[in-house]
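Next up is one chain by itself, shown in structure tokens, the form predicted on its own.
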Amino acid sequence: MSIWFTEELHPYYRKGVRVKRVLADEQTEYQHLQMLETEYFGNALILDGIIQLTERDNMGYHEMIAHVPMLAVENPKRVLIVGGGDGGSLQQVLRYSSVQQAVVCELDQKVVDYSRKYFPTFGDPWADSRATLLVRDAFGYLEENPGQFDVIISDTTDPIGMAERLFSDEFYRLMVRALAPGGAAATQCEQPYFDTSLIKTIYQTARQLTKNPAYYYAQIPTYPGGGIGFMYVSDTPWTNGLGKAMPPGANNYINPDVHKAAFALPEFFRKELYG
């Protein structure tokens, strides 16, 4: 008898992946946390019931997020990961060698314990030097640090409960404020079909605050509609980091055609966003 876990997000629209075993779940101080592993997709990190990732597909988020902005800026040495507990953006991050420092300021532990465990590929990023791990609200150490990070990466869950405030005009404007000059952010943005009002409002709030700002997205076949999307947040255009060599280690989603195209938005979406 197969197992499936299912999503339901919308009333209209539900997906699933075949479920080898219950590999954790538990219900830490913060979400009910489950590892699963399926079928074809490998082991996924399931929170409140939506899948965050996935051994499979999890290079389209984790490569576009990281790499985005990375190359926009110019020598990137101070870093901060919003979220990130899987350590996917990490590991990303930390193949540049002109990073000194990449901050992961994650709320639950238990998201990073668990990954660590479950998630080998990501190579243990934990262990680098340079990585520090902070168990606390990003809200709170954003206010402490202005004009700190050369790049700023928000690694979120959807904007459900405690995360909703990571999509708040509050948090953008933070997140800008945490900004070196010449820096860049790049944040888990939600997707066009499901998420248009979000992501218009928020792609309002980015202009305000900043010259450059840009929806992007990548595809991912176990987020909703197959896909997921990105705000790229700063005066430095993302175009600068078009033609640029890519860090050492391997890609398996991000090339520069990708990168390029990334951008080209859909046109019923693109009226939307941009009128």
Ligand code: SPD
Given for the second form:
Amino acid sequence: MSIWFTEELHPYYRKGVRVKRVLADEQTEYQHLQMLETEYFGNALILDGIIQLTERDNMGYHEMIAHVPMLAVENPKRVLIVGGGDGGSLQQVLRYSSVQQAVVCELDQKVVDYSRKYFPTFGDPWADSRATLLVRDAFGYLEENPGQFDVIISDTTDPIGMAERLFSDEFYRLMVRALAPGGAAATQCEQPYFDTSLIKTIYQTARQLTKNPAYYYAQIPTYPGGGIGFMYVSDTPWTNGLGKAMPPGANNYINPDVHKAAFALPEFFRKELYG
Ligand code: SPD
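Could the form predicted in complex with this ligand be given as well, to go with the form predicted on its own?
Every component of the complex follows; first up is the chain already shown.
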């Protein structure tokens, strides 16, 4: 008998993955957490019914959300990851020898605990002495730390419930305020087909706050529409990072061609966003 996990993030669209077994199923203080072993995509973390990552295709998300801003900034030293309790973005950030401190502001300790157990390919980045985990809400932390971070990565769930605030003008203002001069941020910024107006609003906010924001995209088959976009937010152009040497460690998604091509948008969406 086959068991399918079906996600319905949007009322008009569903997708599913075939499940081998349930590894964990728990209502945490904040959300319904499931860890599934799936047939093709390996272990998968599901929060409130939405796939967050799988072993097989998370590299498109984590390499793109991390390396695009990290490469754009000269020798990033201090990095903040908002959310990201699974450790995937942290693993990528710690590949840079220039990084002295990487702070992860994650609200749900259980996401960290289960991910440490079920995503061994992340190599336990928490054991790195440069990593600091703060189990708290990011808003207060951003408020307390103006001008502190060379790179900020907003590695969040979708804008539903408690995560909705992380897609607000207020969040973007605080995030940009927490950047050091020349610093860069990248945020989880949803799907061109399904979230057009949200992305437009965020882009307009990012334009008011910084000189060179831009939207880019990666393929992740287990996300709605087969992929997800990111907002690059900075005064420093993203093109600063093009052609720069990658830090040691294997890439499975990004390469110089993919880096550049990720910013090319399909015409319907380019018009919507950039006019
Ligand atoms: N629609 C799914 C979006 C999931 C974004 N969060 C991914 C977290 C991976 N670190």
